[in-house]
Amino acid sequence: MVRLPYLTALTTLFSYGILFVFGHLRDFFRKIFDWSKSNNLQGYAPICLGYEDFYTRRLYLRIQDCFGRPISSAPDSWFDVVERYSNDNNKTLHRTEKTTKCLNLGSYNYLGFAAADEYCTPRVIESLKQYSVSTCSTRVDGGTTKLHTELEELVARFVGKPAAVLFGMGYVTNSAIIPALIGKGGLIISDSLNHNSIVNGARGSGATVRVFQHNNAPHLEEVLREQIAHGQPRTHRPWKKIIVIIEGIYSMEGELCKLPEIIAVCKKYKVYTYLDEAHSIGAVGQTGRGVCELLGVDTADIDIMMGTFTKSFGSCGGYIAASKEIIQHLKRTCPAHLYATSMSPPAVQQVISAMKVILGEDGTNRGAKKLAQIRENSNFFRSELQKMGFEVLGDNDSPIMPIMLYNPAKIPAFSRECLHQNVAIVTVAFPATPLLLARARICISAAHSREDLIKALEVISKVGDLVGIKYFPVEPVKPNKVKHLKKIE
């Protein structure tokens, strides 16, 4: 959890206040000379209206080139960024044909297998050749391939369940295969920071909705017991079920979840837990089974584990490993399953080409090197800025790093320098974080050499005394590393 200090919450609101302030009297002003140049239909309510219309007009459209730069190559280590301009500031964005190379900390390719791969590659374009681009059905009518079959069994053994379902999108994953498992009369119990597809989801399924302290185990059970005391609402019955959703690595944090203490607070009152391992399968653990193998947690004691194909594995999707009976369940009730689309046949084979280079299955260790890779440069690369006196988030493992802006004026700042720099990074704000917690967020892969990693330290480092974000005192550098690092150079 972010401990956000007095002065910095502060100057921050005090720069938002302005902000605020300045957005409203421009509207004010622009109510009185351009009344006549509305372009409000007659009759009709604005369709936009408050103030997430507001901060999207007068906040977030000055910083809008901060967000969504196109790219026109694969999303490698480095990838080539299309140059935008505007000639209204910055309301409309105009793509030109130059494109930047620029160093990518923003994708979620933590394994390197979005580029183009030995083994993955050439079996993806015979997949291609031999299935088409789609299966323009769904998986209860002429949607399921054989593919999809394989990938459902490689993804029950790789996670150590025994059964599993694929989706065409990993946010639908979460949010349509919620609604199926817990309806009215229900009890979720839902982490602070969970996604926003597990928020959609919990708040579609009808069931009762609680909320504890992030990773905050005791306060679960505080929760837990309450809940199970009171009963439900009104009629104080018991709950139909009660599920606990949490996920392996919270993706705005970079923290692992203390799955342990979780699911021993589960198995005390016997709830069901939920695990989204989105960001986690794949990236962390020895062999990259996530959290429980990092953990040291059994996945017989999770009833449901979600994940998604989009981070480690190079392609799209997600998918739902649990019981047999639970995933029978799943196929004719979500409605994700019975009236989407199916999994691209190509996007299925990346998945399970790539799958078997993480097990070893290509015949080589390539799988095993990669593993050992991401885990090295995730604490390189944190550790070296926590030297330099950011203040970052999450976890030693986690491929994703959260570097706190705070300051409005921030965000955009920190952004452009560093692609003027030829480094690419996220910067996040609301309402994907709370207002005053804006950060910019890091994520790294094993496709990213020592050199890679040098350089965008010295470019942050530079940017970071540009424009202020180091919060903590900076560590002196020992002679030896200066060395190492002149000699790189």
The other form holds:
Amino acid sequence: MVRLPYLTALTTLFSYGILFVFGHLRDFFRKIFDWSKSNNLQGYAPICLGYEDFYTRRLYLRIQDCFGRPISSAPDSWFDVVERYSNDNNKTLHRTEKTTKCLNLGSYNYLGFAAADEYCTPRVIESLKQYSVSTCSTRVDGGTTKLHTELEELVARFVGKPAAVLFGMGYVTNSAIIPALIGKGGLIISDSLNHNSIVNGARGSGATVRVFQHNNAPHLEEVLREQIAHGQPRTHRPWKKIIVIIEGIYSMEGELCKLPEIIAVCKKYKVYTYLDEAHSIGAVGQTGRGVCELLGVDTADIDIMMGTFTKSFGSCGGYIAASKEIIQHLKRTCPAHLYATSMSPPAVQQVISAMKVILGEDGTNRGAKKLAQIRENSNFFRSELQKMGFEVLGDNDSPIMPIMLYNPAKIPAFSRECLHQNVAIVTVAFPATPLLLARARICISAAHSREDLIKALEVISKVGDLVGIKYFPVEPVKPNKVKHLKKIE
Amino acid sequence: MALAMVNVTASVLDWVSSYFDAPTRAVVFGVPIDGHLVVEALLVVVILFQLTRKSYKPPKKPLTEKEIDELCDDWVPEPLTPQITEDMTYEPPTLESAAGPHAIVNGKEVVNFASANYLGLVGNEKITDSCVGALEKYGVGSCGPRGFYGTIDVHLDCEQKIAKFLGTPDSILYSYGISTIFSVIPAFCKKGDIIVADEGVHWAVQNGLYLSRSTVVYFKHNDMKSLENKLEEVTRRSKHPEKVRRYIVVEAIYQNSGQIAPLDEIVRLKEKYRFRIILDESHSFGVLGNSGRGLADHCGVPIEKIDIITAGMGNALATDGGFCTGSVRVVDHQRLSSSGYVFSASLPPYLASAAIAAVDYLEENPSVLSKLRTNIATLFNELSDVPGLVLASHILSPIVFLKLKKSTGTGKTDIDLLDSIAKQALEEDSVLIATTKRSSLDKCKLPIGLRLFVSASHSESDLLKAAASLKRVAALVIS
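Previous: the form predicted alone; requested now: the form predicted in complex with its partner chain:
So here's everything in the complex, that chain up top.
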């Protein structure tokens, strides 16, 4: 967890305080200015009332050029970032024709399948010619092709469950599956840092939602005991069923979840588990099978495993893997299966080819090489950053590395300075993270070579000195030290 | 001794009774004080004393650890999913080729009426070429959300193209068709806002309405009188019209019934009662209107009068994803507050380039729309006398909807009947049609039926074949 030093907290609060005061002053002058102009809403309520969009107007718009940067090439390890300019102080941004080649430390390209691949792309183009871009139909009407059934069997085999079902988008997978599994009278206990799609799905289901402290198995046990003993609120009837939802790797912290302890608690209290492996499938584990393989948990102990194909497989869509009965039930009731256009066939073919490469079924050992490369890259980068004195979150073997910035002014400074030196970095602030804990997040890919990483480290170190985010003392350089890979507790 | 006790008691009693019976003893401040007033004063004092005491509550005993253990052991959860019966295992037909007007299912060639391929763009050469170019340049996925290097120049080009085509200032792309509407509605409607929606909207709209936590009032399906009544009622009850946002949510072509919403009437009502419109044009974009610009073009309503238009691109444009368009304020607001846009990876670039190519094709060949209209009219004509089934969709809707003339009694037997019609049509006549499948989470109560999606690339013989097949099978099954 993040330890926020007092002085940093004070200065960050002070900075936000100044920004708010200035924002309110500007709003005040804007109100006076608008009184003299006519109001053309004519009886309609405005889209945003009062201070609903205060953060957007007064804080986000100032640093808008750090977010949403367009690119004009594949999101590979090096890509072209389009330059933009603004005539009105960042309120609107316009594209130019010029691009800069930058090192990509922001895209979710863990195994390097983002750009055209020698094995995958020819097969994708062939499937495009055979099945065309889209089936224009839902899975149950006429949108199931042979590719979909093939991929479902392959995913089930890869993940280690009896059956699987596909969806065209990862976000919709969570939002539409959770209501199909649990409804009123049920209880959902979710980790406090779960993704927005899980929160939306939990809210849309109508079940009661409770939260347990991030990655804290004893607190989960406490919450479970209290909830089972007291039953439903007000009526005290026993709960119909309880589902605990956790993620494999948390995308804003880079931490792995403490899966063995949490599964042990869930088995003891007979609750169902739902594991969201959006970032960890294909990226961690000896053969890329995710956190279960990495932490030594049997996949039969988890009831439902969900994942997406956007990150490690370079495609789009999501899947659910579970027992045959659950999958058949979902195929009959899940609205995303019954009403949504089926996944585009070329995207399905991309996942099939990528999985075959990872499993080694394409006849080469590229998959194993990629997995070893990403593991090595992540561990090397993380240890080097920590040696330089940055505050880096996350566990070993996780390819996501957030570097803490805290101060709101450091966010645009870090981002723009790195872009000048041709390194593209993602910075995250409120509301994706808590207000005081802004950070820069680095995603390592198997496509990065050792030279790329060394260049990135140089640039980050220089900019870090400039911006002042080396919160920890720098480790002195020890000559000829052999690094041991640290094991996770 | 006893006598003394009796004497004392008697004298006390005498003293007490004389005290009470005595006439007015004293006059204090001009008020005569009677004896019984003392008793009443004492009573008041006693009452006040009791009121100030704490009321008795039985002591609270929290559950002991042992009791909690026992409760946890006793608790038995329901199974995660209900038992799967034999008839619930339904395998949809598997296609072995592209979903064009003729497709290959299980080795046989069938006439395909189950794909919403309205303009016949599935398998189009130009679109395939542009996709191949995009695949070789950008790969398949975009590997990031729009805010973090997932914005590729084809996305921005596609947004501008759609906005220019429709004549609106700006538009925003979403990565999946159904996530468009259920992200747009919660972005604009919050708790306390009022929404008047049609009762026949599909599940994604219902989910968006539920997630927005606003007050939702439903009006009868496509009934303008009912809409006017509800608007009147809501406006009368509303207390602060300047602080409460109000929306009407309708679909252009309802996919649950094939009806078309009368937009000019709705716009008149909206201006009268000061509501905003959210219009879902998933099945009418590229279909209605002289140039395919949708319902506003068809009804002759200027596009600025409709506040928010959303559409999924998985139908006429034969690609995937969705878009939302409106004024600059509407679109900019979604870039930060729409959860399906901010927290999800962006649309794969080859799908965006397919959308651009599809819109280009539509602009260059408006004759495809008249072909589609002729096909719909032909099929409508042919299907007007199917035994046991009656046409329930609008005459211009590309979704031709047939419902049962007489229901068999229960919903389950209706579904079985329709399923058997579709199955026989596929196996015996090689005609692939779709039945309405409702999820248990769907709250729509409209009748189910058979749906045929007409495409501009269907030939006349295809349409006649489908009509003949339906007539034959329906006569066999429904009798």
